[in-house]
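Let's start with one chain on its own, the form predicted alone, as structure tokens.
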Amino acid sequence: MRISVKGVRGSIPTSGADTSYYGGNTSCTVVSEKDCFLVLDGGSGMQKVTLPAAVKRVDILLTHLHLDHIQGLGFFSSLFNPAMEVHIWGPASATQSLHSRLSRYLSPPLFPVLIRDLPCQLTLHDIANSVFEIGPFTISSRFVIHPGPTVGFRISGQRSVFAYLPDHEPALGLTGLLKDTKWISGFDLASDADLLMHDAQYTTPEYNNKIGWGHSSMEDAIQFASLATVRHFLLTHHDPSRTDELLNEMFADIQKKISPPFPIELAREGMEIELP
């Protein structure tokens, strides 16, 4: 299983020399195995996704429909290719279909092309606490704590498991992360994963002023990964105010406080990870 990171920023794209190392594009990651390609989230990093010419199907898995996770959709070339079969999977809502909600973005005045006029062979899938198969992958989706319908994904390939929860606040509550793991949001998705990519937008002081906004502190995210006994951890959804220098300083500080028994890294654009 190959993981290709295309966007790691939260909330809004940031560009400039001071964010060039970690990157300024919003959430997008490609998972591939054999000739099957999954695109996780459609943030602005999606413009960097290219597929081999022989590929005729691509599946886009959306964790939720906040703008920083869908703003790249309209610039994804496969949507404009009549020969491409495109499947978009996104969290179900109690009030509107996935098609209806995506149409609010993919229509004037926000976008010049209506979703119904996209020339690709498009199929939309409303998902909830679901298990489904795409090519060699078995995918579990579960609703997780974040404002609005939001899911996380556990992607099982032939030999590896990748868990993806880029927007997630599992410590929301009176006492932070619960001790009984069966009640922790997203725990089943991350449990024993070979690689977890998880929200870590804030410092602890910042988080204390933004409880309920749907994101995690670095400390809570590492504790979540430790409870889930993951083998490798990527911190992502970097706050748009962070320069590369600030991210390095924050990461150095957190490493002085916490030393989990598995590798931890800040996710960055262009990162390629091959899982066994």
Contents of the next structure:
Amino acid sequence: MRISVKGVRGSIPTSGADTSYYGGNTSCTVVSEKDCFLVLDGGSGMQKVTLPAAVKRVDILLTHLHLDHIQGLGFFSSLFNPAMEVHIWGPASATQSLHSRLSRYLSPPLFPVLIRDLPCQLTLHDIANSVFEIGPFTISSRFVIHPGPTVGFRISGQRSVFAYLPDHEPALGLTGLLKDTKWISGFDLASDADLLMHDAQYTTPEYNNKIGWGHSSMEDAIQFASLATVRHFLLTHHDPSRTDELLNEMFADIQKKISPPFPIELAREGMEIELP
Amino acid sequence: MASYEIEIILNRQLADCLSIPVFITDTTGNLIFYNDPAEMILGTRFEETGEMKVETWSTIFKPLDDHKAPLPPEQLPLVKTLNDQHPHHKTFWIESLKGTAEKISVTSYPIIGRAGKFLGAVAIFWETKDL
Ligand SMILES: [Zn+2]
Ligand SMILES: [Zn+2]
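I would like to compare: after the form predicted alone, may I see the structure of the form predicted together with its partner chain?
Full complex below, order starting with the chain above.
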């Protein structure tokens, strides 16, 4: 299983020299195995996703419909290719289908082309706490704590498991993360994963002022990864105010405080990870 | 065991922040969480007991009607909610741990998740000193 990171920024794209190392594009990651391609989230990083010419199907898995996770959709070339079969999987709300929720963005005045006018062969799939198969992958989606219907994904390939929860606040509550893992949002998705990519937008003091905003502190994210006994951890959804220098400082500080028994890294645009 | 649905997790986190007793059960009535204020009804703390089977916790406190006669379980709001997945409210008496009867009001509601699925029930116990 190959993981190609295309966007790691939270909330809003940040271009410029001082964010060029980690990258300024919002959430997008490509997972591939054999000739099967999954695009996780359609943030602005999606504009950098290119598929081999022979590929005739692509599956886009949306964790939720916040703008930083869908703003790249309209600029994804496969949607405009009549020969392409495109599947979009994402959470419906209690009252509206994925189609009608996505149409709010993919329609004028926000976007010039209507979903029904997209030239590709498009199928939309409403997901909730679901299990589905795409090519060699078995995918579980589960609702997780974040404002609005939001899922995380557990993607099992032939030999490895990748868990993807870019927007997640499992510590929401009076006392932070509970030790009984039954009571931890998203735990089943991340449990024993070979690689976990998880929200780590804030410092601990920042989080204390933003409880309920739907994101995690680096500290809580690492604790979540530790409880889930993952093998490798990528911290993502970097705050847009964070320069590369600030991110490096924050990460150095947190590593002095916590040293989990698995490698942890800040996710970076352009990163490629090969899982066995 | 698989973790709880977030609708249940968030109900627990809310209950944890309240000063009124709150019970949370699964769909069959097993008590999966009760907050600290619920100690005055059950006489135990969640940290000590953990989850309790319906047979265990339902015998701990004695509900009584206005004539101080035992109230059948099917008349209790939480039991009704578990049966019909609707909210219920009732004022009745419970025999306290000290053996005296105290009047309380109970509001129960079903937890219906995003997918429209019935996931469990919540009972909130209100003191009714003024009644
Ligand atoms: Zn986001
Ligand atoms: Zn979000």
